[in-house]
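What follows is one chain in C-alpha cells, specifically the form predicted on its own.
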Amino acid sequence: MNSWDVIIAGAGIIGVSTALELRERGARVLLLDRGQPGREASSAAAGMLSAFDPETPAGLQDFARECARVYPEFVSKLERASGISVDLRQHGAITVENDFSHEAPPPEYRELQADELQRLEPQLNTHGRKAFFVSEGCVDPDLLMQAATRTAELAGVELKTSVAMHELRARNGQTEVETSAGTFTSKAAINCCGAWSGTPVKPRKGHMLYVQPQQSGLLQHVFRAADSYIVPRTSGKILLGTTVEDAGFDKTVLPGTIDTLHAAAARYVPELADAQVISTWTGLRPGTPDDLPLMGETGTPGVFLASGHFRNGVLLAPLTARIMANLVMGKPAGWDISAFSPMRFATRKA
C-alpha cells in the first residue's frame, strides 16, 4: 500500500510547484487533480510577471516583487530538469496613463516620450495618452505548466489526474483526503484546489484568446491598458485578454466577449484586427474577499491551504511553494504571511 508524507489536492502551478519543493526536501508526495494539470486558473493566466502592477494590493506588493526577483532562477531550474523552454521574455511592458487615474504612477514606471515609444513599438497607438515603460517579464503558462509537471514527475512526485477532492480531515494523528477515487491517507495535506478550494474562495472567470498576426514580430513588449492586455510570444502568436467575471463555475466561451477583447486590442494595435483567431478559452481564477492569497495551516490539524492567488498565481508560485514546504515540515515560514492567514476570515465571523 502506498504511503505519502504529503498529499496535495490541485495541480495548478501552485500545487505542482509546492509538490516539487517538498519532493526536493525528501518528502513522499501525492498530487491529485480533478482534471488535468494546469487547466484551470493557470490556463487563465497571461503569464505576466507584473510585480509593480498598481492594482496589486498593498499587502501583497513586497511578496510579489520578491517573487519576480527569484523568477529567473525558478524558470532556469524547471527548464534544466524538464528540457522544456517556458518562453521567459524580459523585454518589459508598456502601459498607458488611464491605469493611474486616481494616483501618480509607481516610481518603477518611466514615462516614454513619443519618439521612444515609436522606436520601441512602431505598431502601437496609445491615442494621445501618456505611455510608461516598466521592467518586468512574462512566461507562457502552458509551457510553464508542462515544464513544472514534467520536473515534478521526474523528481518522483506521484500524480493522479481526474480525481476530485471532496474533503480533507484529521483522524488518528494523520490526514485523510476523501476523493472521487477513494480515501487517501498522509501525514499532512494541502488544499491547492484554486477556485474549488471552498469558502471564502470563489471563482473569477476570465476569457482569453490567441491570435496569429500576418506580420511576424509585430510586438516585442507586453502592452496593458484598462480594457486590454496584449502579450506577445516568441512563437509569433499573441495572447489577448482578459475579463474578470463573476459567473460561478460557468466556463462557457461567449463569442461576443471574445469579439470585444479582439476589438479592444485592435484599437491599440490596428494590425491585430485582421489577425486570425487561433484559440479561445476561459479559466477560473481563485478570488478572495480582500484579493490576498491564503497560505498556512487551517483550523484542522495537519491540513494546510494555499489558494486565492487570483490573477497572480504564476508570479507568486516560487515563494508560495517554499513557504508551504517550510510550514508542512514544521519550520518557520520564512516570510511574514500573517496577512495571508486562512484564519483571518474565520476570525471575522466569530
Ligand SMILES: Cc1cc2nc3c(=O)[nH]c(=O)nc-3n(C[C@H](O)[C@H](O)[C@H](O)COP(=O)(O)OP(=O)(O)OC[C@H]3O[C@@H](n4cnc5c(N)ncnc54)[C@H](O)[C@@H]3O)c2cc1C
Given for the second form:
Amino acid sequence: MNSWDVIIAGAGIIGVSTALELRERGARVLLLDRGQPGREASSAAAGMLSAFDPETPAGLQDFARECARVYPEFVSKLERASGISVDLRQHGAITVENDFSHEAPPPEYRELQADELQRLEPQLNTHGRKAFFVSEGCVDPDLLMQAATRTAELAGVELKTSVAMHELRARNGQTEVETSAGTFTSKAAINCCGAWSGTPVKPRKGHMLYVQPQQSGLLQHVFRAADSYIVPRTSGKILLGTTVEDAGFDKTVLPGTIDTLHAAAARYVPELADAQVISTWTGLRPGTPDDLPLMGETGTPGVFLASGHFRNGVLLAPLTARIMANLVMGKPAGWDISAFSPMRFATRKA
Ligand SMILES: Cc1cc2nc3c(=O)[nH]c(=O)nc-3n(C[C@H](O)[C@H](O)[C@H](O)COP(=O)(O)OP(=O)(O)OC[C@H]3O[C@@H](n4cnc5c(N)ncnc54)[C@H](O)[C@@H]3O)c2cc1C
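So the form predicted on its own is up there; where is the form predicted in complex with the ligand?
Complete assembly follows, chain above in first position.
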C-alpha cells in the first residue's frame, strides 16, 4: 500500500486547485480521477466570473466577490507556471432589467444609456429593456483546466487518471481510500467528485454550444439575460447557454434545447442566427438543497468534502482551495464557512 499526506478524489477545478494549494504548502498529494482531469462540469462551464449575480444566494455573495478579487492573481500563477493562456477577459458584462424583476438592481450595476450601449456593443439589441454594465470577467474553463492540471503536475501533485474512488473511510487514525486500483492510505482525504460527490449533492444539467460568427469581433462583453448567456472568447468563437435541468446523471445533448438557446441568443444579437454551430455539450453542476457549497470535515474524521459549487465553481475555486488546505492542515479556515458546513444536512438523531 502507498501512502500520501492527502488524497483527493475528483480532478475538476475544485480538486485540482485544492491539490495545488496543498502541494504548495509542502503536502504530498495524490489526485485521482475516474476519467481524465477536467472533463466534467469544470470544462463544460461558461467560465463567467459572476461576482455580482443577484441569483447568487446571499450567504455566498461576499465569498464570490472575494474570489473575483483574487482571480487575476490565481490566473497569472497558473499561466506563468503552465505556459497556457486561459483567456481571462475583463471587459465586463452587460445584463438586462428583467433579471431583477422584483428588486432594484444591485449597486454594482450601472444603467447604460442607449448611446453608451450602442457604443459598447453595437450588435446588441435589448428590445427597449434597460441595460446595465457590471464589472465582471470570464475565462475559458477548458483552458483553465489544462493550465491548472499542468501547474499541479509540475508542482509535484501525483495524478492518477482512470481510477475511481469507491469509498473514503477512517482506519487506525488514518484515511483509507478504496479505489478501482486498490486501497491507498493518507492522513486525510477530500471528496471533490462534483455532481458525483453523493448526498446531498444533486446533478443540475446545463446545455451549451459554441458558435463561430462570420463577423470577427462581433461582441466584446459577456451578455447575461434570464433566457440567454453569450460569452465571447478572444479566439472569435462565442459560447451560448444555458439551461438548469433536473435530469439525473443523463448528459444527452437534446437538439431542440440547443436550437432554443441559439434562437434566444439571436434575439439579442441577430448576427448570431447565421453563426455556424461548432460544438454542443452538456455538463452536470454539483447542486445542493440550499444552493450553497459544501466545505469542511465530514462526520468521518480525516475525510473532507469540497463540493456543491453549483453554478459558480469556476469562480469559487481559488478561495475554496485555500480554505480546504487550511482545514486539512489543521489551521483556521480563514473565512467564516459555517454556512457551508457539510454537517448542515446531517440527520439529527433523536
Ligand atoms: C453548463 C454549465 C455552465 C456553468 N457555468 C459556470 C460559469 O459560468 N461560472 C462558474 O463559475 N461556474 C460555472 N459552472 C459551474 C462549474 O462548472 C462547477 O461548479 C464546477 O466545475 C464544479 O467543479 P468540481 O471540480 O466540483 O466538479 P467537476 O468539474 O464535475 O469535477 C468532478 C470530477 O470528479 C470526478 N469523479 C466523479 N466521481 C469520481 C469517483 N468516484 N472517483 C474519482 N473521480 C470521480 C469526475 O470525473 C470529475 O473529473 C457551470 C456548470 C455547467 C454545467
